[in-house]
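What follows is a single chain, given as structure tokens, in the form predicted on its own.
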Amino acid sequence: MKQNGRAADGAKLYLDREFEVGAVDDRLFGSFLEHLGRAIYGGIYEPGHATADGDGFRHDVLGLIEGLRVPLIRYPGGNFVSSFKWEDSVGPVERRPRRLDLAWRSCEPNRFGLNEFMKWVRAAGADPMVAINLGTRGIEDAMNLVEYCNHPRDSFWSDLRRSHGVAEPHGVKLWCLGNEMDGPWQVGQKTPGEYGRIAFETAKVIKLFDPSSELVACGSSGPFMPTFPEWEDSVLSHCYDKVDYISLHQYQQNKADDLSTYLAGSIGMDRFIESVVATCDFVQAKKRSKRKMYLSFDEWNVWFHTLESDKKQEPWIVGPHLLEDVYTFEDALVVGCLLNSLLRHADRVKIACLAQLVNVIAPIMTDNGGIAWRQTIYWPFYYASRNGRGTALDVRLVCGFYENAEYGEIPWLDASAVLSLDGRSLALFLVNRSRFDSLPVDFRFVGFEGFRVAERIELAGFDAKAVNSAETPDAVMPRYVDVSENDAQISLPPLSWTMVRLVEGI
């Protein structure tokens, strides 16, 4: 990397078709719905809304979700799952109990439950990723849940499901073994030894039921935890041979309003991923195992705008206004950088869930009884999900950088590249971190003869604090830029996210 220098001095982006990071699993573009705030009640589910169907599903929201092409949605938590009794959420709605949720100090009426979610997630064009309560519950309840969801007939729990009007099994293939079990905020917090053992035994019974099931063990709640990374080492030492993924959670914050540090957050995400990979490989070596452990980054996003205001929310009500971060243009740039980090590690990160999907730290917002709209962060996710599937390539940069007290040397350019499955389209996702300078980028490609720029889309030219709202839902929107005849160079505007798509033979 070139020594220091301004963004205006330019960057060189080197790409060789033969130098692959790995296949991008479609599930890298997953999302998350928790029984938290207005994610469910007033979000995806609002009987009586003008767009709601007979099941109470808001179709204006479904339309915006379908635009994201989310292949996977994690449910029902999150912290909520650690005291969740799944049996409360099935059967005749009028008989379901109202419960107090200690995680978010709310009331859960159980009007939208397990079977409603399964119907809704299919309507959204996605597959379910179901979290199991290993906080207040354990192995037997997990066995019962799996049988209820996945066994066809002629057993107690499968026949109970059928009596609830669901004749066919749900076919859940991906299960989370608890949530953030090292967190002191968690109902049923566990030591690594306690959790490692119950994760192993729970994984064992699920694999006995269906060996093709995929299982995610809980990693540390974040790299800030005093348990990290010893937690991963200890937990995997117990359950490495029975699980398929270890989870990562991380949220970016800008409470100090320090944009240069905020935009460098993806460097921290890179280091977090690489530390977990190293720990997984260490356990693999200890066990002399031939199995490679993969990563499920099943909570990631920006989250800090509502940390103080949420403390004032009235407790024990249904659908409170919690974690309703209103995202700015600079938040969208950070999300673009975080997506780049996930793509740069596509060889090991196979599942990722933007947390969350609607109203709660979400790309989509709603008014109860009113409209739904896209937040600023919707757009980088939208284009990455639509164009970032295929094979991630190894991007090498020669670029100036700025010095940052927290992260060190930060290149002005953040980048990732994905070759489509048919090998005929190349997508580049680029962020110029400079607030003041345009960034000229020279492309130095090998193996892409005959490729030409077909499309260029930018998020640029907005005030860093610009937002979308119900009154101005399109204030921050991407724009199509006329493509240049010079396919070897592009100039990125200051403080911008850009997608460049090249196609063979146009």
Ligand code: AHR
The other form holds:
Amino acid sequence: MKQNGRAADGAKLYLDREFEVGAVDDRLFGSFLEHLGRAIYGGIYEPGHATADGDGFRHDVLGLIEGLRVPLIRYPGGNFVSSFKWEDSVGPVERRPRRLDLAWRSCEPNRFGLNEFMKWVRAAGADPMVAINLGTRGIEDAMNLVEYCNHPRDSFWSDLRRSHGVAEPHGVKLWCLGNEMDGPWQVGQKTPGEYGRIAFETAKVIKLFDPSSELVACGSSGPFMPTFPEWEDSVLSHCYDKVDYISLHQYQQNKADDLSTYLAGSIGMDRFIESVVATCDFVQAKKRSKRKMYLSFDEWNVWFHTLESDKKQEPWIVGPHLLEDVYTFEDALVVGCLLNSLLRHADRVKIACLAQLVNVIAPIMTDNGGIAWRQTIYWPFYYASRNGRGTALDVRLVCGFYENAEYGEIPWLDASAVLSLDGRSLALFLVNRSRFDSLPVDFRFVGFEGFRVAERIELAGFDAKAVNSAETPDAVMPRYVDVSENDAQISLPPLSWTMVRLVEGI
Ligand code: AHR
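What I would like now is the form predicted in complex with alpha-L-arabinofuranose, since the data block earlier showed the form predicted on its own; can you produce it?
Time for the whole complex; same chain goes first.
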């Protein structure tokens, strides 16, 4: 491996309080729940479970979600949404149809539907982000759904909601105009021209209903798509004036068991974001528009462990075991790096959804009728969500690197920094990518006189393949490190994720 300096040679981390990336939108710590596998049935909803309330909501799961302080949850898909009839999921439960979901070849019993989700999402302390079916359906169904959800009374669809026992409107502010409409796997896949037009017209009617609604147009399903970034250019050329965000989706994989490449995934994420920003700004220039387009990274995570085994799952059942990736310690390090990438682009990425939340490529797992536990990836998200709100600062590194065939020069250190809203607490999120060396980091700060290290939390010292399970739910978990006397330098253990929090005047 070609490298310029070893991790052990150390890194310098430069930070100036005046040099901001931008405000971190709380919605950067959003997540996602799809009618897929056991996310809903056996995940958040399990009537009869020891912790379930009268609505069937599992409170052990709600407790773990509360820990993550997720402010926004995307629902109900995902690929599922592209053939979903939302009307099936409302009204008396005994009259709701069982449907075959073609996206995941499962049975959807519609026991848990739109109104149940709205009640649940508020119980989880989050706002809804609702995806609209633009696969098999179109403008009229979107209009009806928005009216059903948000109009107070005295119209056909709002009165139907009221007749379903929901007197108050749900107040949904954020809508996704379809899902991954470029994907050949998508029910109702569209060309960029077809999608750009329907996105424009659907956005138009939603904004006629409520001009303060916020709308997300589908970007590419990932940077691997052959049509990326022409898709973004073409779609936005149609709907730029009516939408507020363009979506990004990306999942990291380590199928080849190549840790050096895997840990460099956040550099790939940086480049993906920067390419989408460049494309948005190109369309803005073409249109002579004054509006800036923002990014909604509404699916991101690690996903590869179950890609093959899922193919053997029996079809057409309710709550199948699908996408139940069991995450390792190295996956948690990658998730830590991906969070850094999002924070480094907080000026343009305003929404991000960890995909997903429970059982399906998720930080939280459950056993049906049994316990719920935290996967390894829960931890970097937990600390970033709790301490990464405020203003992202521009982190500059002087650091050695290794050469990677896919991504080029990869610094040993991956980092982000966020100053709290009150300006008195600074959180640094640091990953040492080196397997063998500790990485000494010198802090070179400007404008942080009087700040002292108050807290240091580390995820380190585990086998790269270590996991949590129902039997050993806390095998991989972070530990508090004694705060050193020296506030200007710390040493990161090999293969580690660390949060250092400095506080003024302690
Ligand atoms: O999150 C799992 C799936 O990944 C979603 O349904 C789809 O949008 C993406 O391909």
